[in-house]
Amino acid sequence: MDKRSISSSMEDYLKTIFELGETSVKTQTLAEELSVSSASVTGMLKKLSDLKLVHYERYHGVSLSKAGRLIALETLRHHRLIETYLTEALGYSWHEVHDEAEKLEHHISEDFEDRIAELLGHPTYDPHGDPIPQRDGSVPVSLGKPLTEQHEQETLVITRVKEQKGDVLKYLAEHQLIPGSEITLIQKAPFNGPLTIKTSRQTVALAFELAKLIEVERLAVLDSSS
């Protein structure tokens, strides 16, 4: 397939479908994630289906084809490598890089991608802990499970933050809630209430929905695997 026939918008759709689970992704879910109308999603999915990049059946959701998955992975690789380059080489803060990467991910060549990867030492995770798809199409294993699934009084290490909003990331960084930080889960309020977290400097209360986007490993698990 001629890549020139694939628009930036198409790449965004394919990348988002991948991030939402790759298969049986509902039109409404896709519309909410991309902040567009359901009618716009339906029109784009028909185009992607015609290009054999997705398998789409109305009312039954959409799944990536093999070709669509490869494009999604390449776009995601560009995005996460750019985020890593911006933080490590240019001194950007982690809450600033998502929007910049969104603009640049569609416009870099594979040669430029390779040079970034080489310069960075072929990283496998970006600043948020998201796995960076590799050139061969493999994806590193995601480390950790949601903070909301952990037990009280456990010592944990943050491995990933599945949030891209700059103001939220800035807040988390200000409270030392970033990948690599060691924390203790003090208390989980019932009925999906807030979680109380202790860092080396302070105690922080996190809303359940935000805590669900923070993935962690028990410190004992990490120690035994090292």
Contents of the next structure:
2 protein chains.
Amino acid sequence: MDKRSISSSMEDYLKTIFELGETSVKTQTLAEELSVSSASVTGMLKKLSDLKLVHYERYHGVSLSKAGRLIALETLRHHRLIETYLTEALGYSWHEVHDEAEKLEHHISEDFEDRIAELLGHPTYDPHGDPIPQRDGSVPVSLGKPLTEQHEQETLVITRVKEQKGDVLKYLAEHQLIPGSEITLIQKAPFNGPLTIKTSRQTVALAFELAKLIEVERLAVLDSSS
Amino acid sequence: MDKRSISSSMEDYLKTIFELGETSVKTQTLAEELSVSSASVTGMLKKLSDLKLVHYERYHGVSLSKAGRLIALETLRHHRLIETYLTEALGYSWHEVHDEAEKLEHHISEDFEDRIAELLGHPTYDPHGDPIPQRDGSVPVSLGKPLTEQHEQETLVITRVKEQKGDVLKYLAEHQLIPGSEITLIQKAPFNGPLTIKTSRQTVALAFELAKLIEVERLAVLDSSS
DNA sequence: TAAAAAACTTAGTCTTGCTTAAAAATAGTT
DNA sequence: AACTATTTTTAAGCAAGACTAAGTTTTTTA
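Taking the form predicted on its own as the starting point, write out the structure of the form predicted in complex with a further copy of the same chain.
The next block holds the full complex; its first chain is the one shown before.
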């Protein structure tokens, strides 16, 4: 109940559990994601469990409780609002915002949150196309599907890029692979091989693992009525 | 040398030592200012001394080293730039900015600092009239003198209000007692009694201790040669 | 289905920054 | 100059959050 008793560290754990999926999350996965030892994760999960923020059963993974989910969403909202604000108001490039937001998300007040949300016109997606959780705990839907699941020759619009690493994002931006861009999937090499993509400017080949992180929507459905 | 090894707590100590005066600062004074026990202060001073950030002699107070002073100024620069930014860009009132800045000052990057400084036109004073240390370590001069040192009947301009408490600041703002305002010192009661002040709107009486925190400049010197 | 491998937890430490209580040094007073 | 009062420091310990090493439990594999 008392939000003041939740540390930055706890917020990071809760946020990460949320991001790793609605289903049960394993100790090791969390450890890797948070760059921390498994033993540290176990220790923290016990603490979060005592606070009723997670459902945790020894040896069997963890998932968020209702209360924990709210804190995760709040933290994620901070993160994504800050990323949006840095981009829109302070002229950051999208590959520069993650680290700054990662620190600030734990230290802004609700008042600050409200003010930047207001100033940005209550955005629903951040510069990466990630949905921004709303104050009421709802999360805007993401209609896009991974690029890897699309058919060849289809014309698509990028809706989201689920990558965090600055250098990768910089590379993608240099090739116009950002939300809103129109692309055509030229070829998918077999055995999870690279995907060849045509942008407005050029043709690029993307590793399967990277393409999986790019979500797209079909530009227009033309084969059916109207 | 490695700035990453300086904690938020250390930054607060250094900043506070700086604010408490160029001269040697006592353990107890620091303890009160930081809301911490004297024993904690002693412990931290030993650590800061090992890092060569302060000159500390047991039982005889502490002062900043050159390196410590730079960190204090950097922290103070963050604080005052953030206060200015919150006021100018996010519509905060001056009595709301302190607490927010107090948290954020430890967590913004140099990049963020540069961007907001640029956006604000490299300001030299914050909304309270406090000088904003510059990146090179210089501090803009403050020419004002405490209201308590002025003569009666003098017309003055407020240049600085050295108060932090939100409720007091709110009260002062409601009476136009903010930097830039023109006032006349009507009367100084003897024995450090209250001061009577005329603003553009009304006449107010201020406790001596509060008036001491208000710095002013004479509006114009008319008695000497052009 | 039992042995080997992998994943997870427990136990014991470390660091930071804080606390209280007791001891030591400085300052003030007569 | 000595005694008391004040200030400061030392000592011991706590809580958070991390670590390593060792011990369990679960899963995989033969």
